[in-house]
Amino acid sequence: MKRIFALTIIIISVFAGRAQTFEELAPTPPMGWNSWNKFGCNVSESLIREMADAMVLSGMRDAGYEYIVIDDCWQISRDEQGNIVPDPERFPSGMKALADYIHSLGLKFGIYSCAGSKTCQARPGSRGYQFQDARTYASWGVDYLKYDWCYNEDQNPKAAYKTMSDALKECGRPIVFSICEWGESNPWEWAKGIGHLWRTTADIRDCYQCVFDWGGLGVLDIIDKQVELWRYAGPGHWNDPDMLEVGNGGMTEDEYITHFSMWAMLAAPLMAGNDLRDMDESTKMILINTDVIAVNQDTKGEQARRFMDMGEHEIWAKSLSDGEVAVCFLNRTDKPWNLNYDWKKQTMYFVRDVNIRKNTYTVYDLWQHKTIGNTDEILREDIPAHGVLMVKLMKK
């Protein structure tokens, strides 16, 4: 009786220690700060341990962000080993200390590298050293990887992605595997089970709508093309829209609004790209809406649909583990939409197990953080220009 005790106890102890396998490591969107959209190559050891100080301190943490990134321009070279080099003047104590002070705060570490030979800034990239280079990131304690696509050299992009998925899921400890391709070769096809989130697009910017020459993309050129990903996205595999802008000054307070309520939508990664040191109420207020940042991290992981096109105003919709809907109307136009929805003519159809011809759902502003109506009734609301109104419609 007593090895009988001993043995079940040993067992629960080993399925309580079990480390994550690959493929449960993002169940809801990956939530976090990334250093690339605010600070560029302008990286060191002291400005990452005050994003961290200031992801606690705001209450960032407290409302699901966990990962600091590292992107771009840590590296400097690789030693006689191969092994890489973090820039010893930028990252004084090394990659290890920096990522056991991040841990210490209940965060989690992550960095970047590239497929090519080179990074987008021309430091080493990992190709020819990918098994090397997670059994390093392992041992200093990395918990998330963005891997980037340039001097790729004409590789296959699978092939290439694979090759480092391959090593993460060797190199003992479990990271999660951010895919930077751009969208070129239509990741959302061949990544699950290779990444964790792949990028849909190239670069945001800090606008609104606005298209660059070298394909950089305004909020609203991004959204459109996510319309037709939809089922690509759920646990584990997420289409990356890119990193976050709100708070970096080039948009409006509604037009930051409506790039939150979208990506939240979507399903896509929260990753936060401003200055945490230095947030106003309105950055603050946007980041750290947890009613918003519940629709994103919903454990059913379906990523919203554009039910109802009428060109200058869109309605999207998102189905919710618990029964209920996201519901977001996208205003695109400079001029005020003012809404008048009649929930049961005007809507034909929002997502499965949600009916709501034949059930009354409350109405829940998710900005303004009240019931605003239900299904019965009208809903008459004016959205500002560029803005958005996103509700929760819940059960009565």
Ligand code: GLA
Second form
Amino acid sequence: MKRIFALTIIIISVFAGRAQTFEELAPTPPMGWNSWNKFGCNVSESLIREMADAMVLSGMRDAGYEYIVIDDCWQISRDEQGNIVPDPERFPSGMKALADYIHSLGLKFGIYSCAGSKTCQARPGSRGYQFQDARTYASWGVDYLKYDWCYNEDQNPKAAYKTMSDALKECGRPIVFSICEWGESNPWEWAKGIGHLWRTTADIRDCYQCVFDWGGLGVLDIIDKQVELWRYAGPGHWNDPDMLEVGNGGMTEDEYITHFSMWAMLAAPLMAGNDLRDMDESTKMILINTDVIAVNQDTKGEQARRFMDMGEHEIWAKSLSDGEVAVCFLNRTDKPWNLNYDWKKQTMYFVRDVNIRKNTYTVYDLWQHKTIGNTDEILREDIPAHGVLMVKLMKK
Ligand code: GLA
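Provide the structure of the form predicted in complex with the named molecule, given the form predicted on its own shown above.
Okay, now the whole complex, with that chain kicking things off.
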């Protein structure tokens, strides 16, 4: 008996202390903050520390945000041994000290590099230095790497990302690998097992609907490119429709609610991209909506599917692990949508656990945080221009 007890203790402690394998690092979509959307190249040690502090003080850490990621421009050169050198003026205490500080707050630390010879802002890239860089990141305490695709000099994308993936797998520290290849070679078809998330489009812009010549695009334009990608997402491997613009000032509150709701529905990584030190009530209300975050972080890891496309109006559904379902009514237009919806006529054929014809479900509004009816009744709601109604159908 004593022996069995001792053996059990050993087994439990081995498992508790076991390092996570690469495959286990992102069981739900990563959540955090990244410097690029708001600050571009204007990054520094003080900014990053303040952002980490704000993530805690604002309640974002407690809502699930975890990674603080420095995007481009932290690196300045390589030394004689080829080691990557952080900008000493902007990061005078060095990356290890910054990582230690972020870890002391219960958060994780992310960094950025590029598969090309240079980063997109022409800083040194990792091409030819992948294993050396991965070891350097591990020695600093890095937990997350975003890896870009500028100056790629016609490399094969799968091979280029696999090289860095192999380097991370061997560096001795668990590091989440975020592939930023902009969806050019359909990374969803090859990136599972190489990285944990992969960008599906060019860069997001802080607008509801807009497309730039160089490829940048708005929220609605990005959503349109996710429709067919649901089959590639799941625990440990996520489509990444780019970081959040919530709070950056280019959209209305309803548009930001649409942005956040749809990213949650799409099981997208939720990387805030605003100034966390200076958030108005509306921005906080959106980023810290734990009902919506719970849909995003659902352990089943399904990406929502659009099951009704009526042109100007769409309905999306995301099946959840508790046998329930999140439904999002999206009003693309600049006029309110006077919704008059008969649940009994729904055709969420892919949501197997929910049978609306047979059972009655409570309709819970995830933004108003209250029950607004049940599936035996017609749903009547006014959805604002460019807005959504996001609900969860709950068992009675
Ligand atoms: C690319 C990426 C962006 C950002 C910048 C940095 O454009 O797609 O997300 O990292 O580079 O230069």
